[in-house]
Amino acid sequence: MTDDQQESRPPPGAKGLPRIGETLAFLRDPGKFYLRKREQYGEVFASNVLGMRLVSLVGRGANRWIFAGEDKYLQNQWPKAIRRLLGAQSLSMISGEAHRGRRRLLAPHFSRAGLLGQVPAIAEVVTAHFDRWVQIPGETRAVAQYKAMAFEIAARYLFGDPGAVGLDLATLSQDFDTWVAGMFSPIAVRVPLTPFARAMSARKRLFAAFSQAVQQAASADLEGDDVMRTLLRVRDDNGQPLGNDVVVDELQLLMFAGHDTTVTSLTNLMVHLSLHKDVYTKVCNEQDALAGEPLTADTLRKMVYTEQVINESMRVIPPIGGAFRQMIRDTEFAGFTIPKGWSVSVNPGISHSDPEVWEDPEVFDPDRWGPDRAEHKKAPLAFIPFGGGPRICLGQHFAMFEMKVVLALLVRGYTWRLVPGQDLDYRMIPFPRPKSGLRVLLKQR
């Protein structure tokens, strides 16, 4: 059935209050928001929150819908504080053949093969890490920690060096918290002493730094397997190099990208493994077998139920709640049309609980990944946590080398305990992690 074969028949839903629509009750309680609409409208609803008159879909079916309509009849779409805050011209921008010929150019850099050399720096800077975190006295919230350590981390992979070229992470570290804690305000407005007027005074000293640590760099040797000279380096089909503004937006990209969702899976990595004794003690074994070999690519392969857990983690806690893309005409889906300008959400936490594909879903079970089983290769689009089709993100594989390495490096040497008595339930807005942000008590092994 095609749009003028029918009468349009848009999703239903509420539109909430003036100008916030029903963003508060969302960015309290995504979950519940979702499911509490779900009972009232049924499978797909439309709800007004964060700027956009949004329609739910969840599922497969839905997944292969939204991931097939990239430029046909959708878009990608941020919401408005982030559209304001990330640069203009990265690839997460820009759409159609400039977004494909820019993912061209970049995709080599980012495959497993382009980044093998990666893994011994990534390993330097957990092994850092790791040795301070183990000397501070009493507990600790690892969620400060795992941010310490994948900023520096993120940094090197981006710029190498970078005092080398004039940055100070102390500093940036500081104005990269402030400038990721505007991205979700409610409305973008630039009001003084308000997180997003201050996440954009934050993006503006972010900018003017990464400007001046890539003018150094082009104005010498571009040597080097960094991300930043990487992109320096390369050439479109017209055999023209990146603008140096497009370099810097690219980089603030990666950099926000790369980071807080590392942190997030790192984060509730620790608390599966703290849960599942069982599960802590094979990682264990496995991790306790391979450390006699030094830590590189072809030690991470081995890592075979390592990888399992992760892909579990992060199937029972995504580290995103969910993407967004806008419609650019009118197309029916499930019986609706959802009007041109209207959005529409990409859930993984639904795809990743459907039953139809996952045995017993609420349970943490990492065998689920194992050859014998492999419930993910059954049912393509059911497990998404770096999303789909060709948005897919661009650091999937050096996320995964990173987890390896931190996960294999704190089993190896450390053990931990959580404290007694904190609130491990989730504040999911921005990133999912306990509200507590995990206390921990870390030693030596």
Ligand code: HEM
Contents of the next structure:
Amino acid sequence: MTDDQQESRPPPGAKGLPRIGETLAFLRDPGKFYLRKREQYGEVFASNVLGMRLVSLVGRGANRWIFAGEDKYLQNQWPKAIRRLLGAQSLSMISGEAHRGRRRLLAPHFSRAGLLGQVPAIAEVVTAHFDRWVQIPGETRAVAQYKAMAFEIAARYLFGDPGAVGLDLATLSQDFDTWVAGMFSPIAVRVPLTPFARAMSARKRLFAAFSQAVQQAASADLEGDDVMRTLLRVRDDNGQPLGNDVVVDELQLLMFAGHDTTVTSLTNLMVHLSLHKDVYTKVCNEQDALAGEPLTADTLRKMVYTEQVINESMRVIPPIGGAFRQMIRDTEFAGFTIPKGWSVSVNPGISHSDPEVWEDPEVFDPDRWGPDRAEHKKAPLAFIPFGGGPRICLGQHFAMFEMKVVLALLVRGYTWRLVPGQDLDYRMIPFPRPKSGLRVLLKQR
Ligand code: HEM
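Given the form predicted alone above, what does the protein look like in the form predicted together with the ligand?
Time for the whole complex; same chain goes first.
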């Protein structure tokens, strides 16, 4: 065998237990799992997690290779449980020209310009939620509060007035939580009373509620800039509508993709501002200077330091720890052949702590985003909280608008304290947030 042939082998790695492979160790602590494997096998290694033969690739070169490979040598992939729970016709389940065409249809609505009108509506929901939150006597869990807030923001954005199409937010959010809880089940088998089985039942109810809302909207006047009515109005290149079932699948994907990600980001922002008083003071100064202006997209653009803080928070703790792709043909990367059918993962956390790009990457330092340092400009694909390539987050502008509005209204109107003595340890999967749910005392400022 020549040297070349010897090098071009599948990446090394273990298979783990039958059926579940190494899923349990991975779910317990993905960071430690990764470091242990890297020590054992090197930078490129295979494992067996969440029903996938998964190759870990890290670094900017790997990110570029993955994002450039869409439909050439790899395609999007979700773990089995998510595949069974998400709607089969949604954007994240389709590939190739179907995916590109759908993105073309949706992109204008999710662009910065398309979202300008959403800012006052977001601000209205956020104001109402903070008003209620501050009246709760004693401590509350920020995660629970942000979940309720973000759920209503998303519901208004997706459905306009949810009540007008027969949706009850309280029931919906309960089913939504049960549905999401099943997404990361190590085994996607419907064994009664397991989180996965409960999630499948919740899925049925959610889809029924969404279908009924879509039918009701479709049979009435389609005026409105909510996503549901927009999707019902759009026509593809052949002048065809999407179809109600596709609209339903898209709506549930958007709810899933946009909810816990934003909640996680908002929670971690609160942690960082609590731990870095100098940063908190600078955000307050910026917001106090802008407080006389109505909250519009124009005002959000002036929140330069606030945006640096949001970016830095997502750099240090990316709300999505990884994304998966499946190989559609044997392809070589870094001297290994990654076989067709195997999966590869994008790992934002590793890129976000690359010392070649980020000065003292372990330090929380929003000034690294300022014009004089602009470390993120040193290297493309070093900062990928929203992913990259053709599947870059469709909702990234909406998410940034939402995070800025929440942060602005939080620091302008309120102060808070972390409940002393709480354990600020993180659970990393499914979303990296403090295990405590972040116990805080919120007060009027
Ligand atoms: C801080 C908040 C958010 C973060 C960190 C985030 C992150 C991401 C990432 C990393 C991806 C790419 C996954 C991949 O490569 O497979 C993604 C995709 C996606 N996101 Fe977001 N997201 C956020 C908020 C939102 C919001 C608010 C929405 C909707 C309103 C949304 C809708 C989507 C959709 C539809 C996709 C799939 C795109 C496709 O497959 O073409 N996201 N998001």
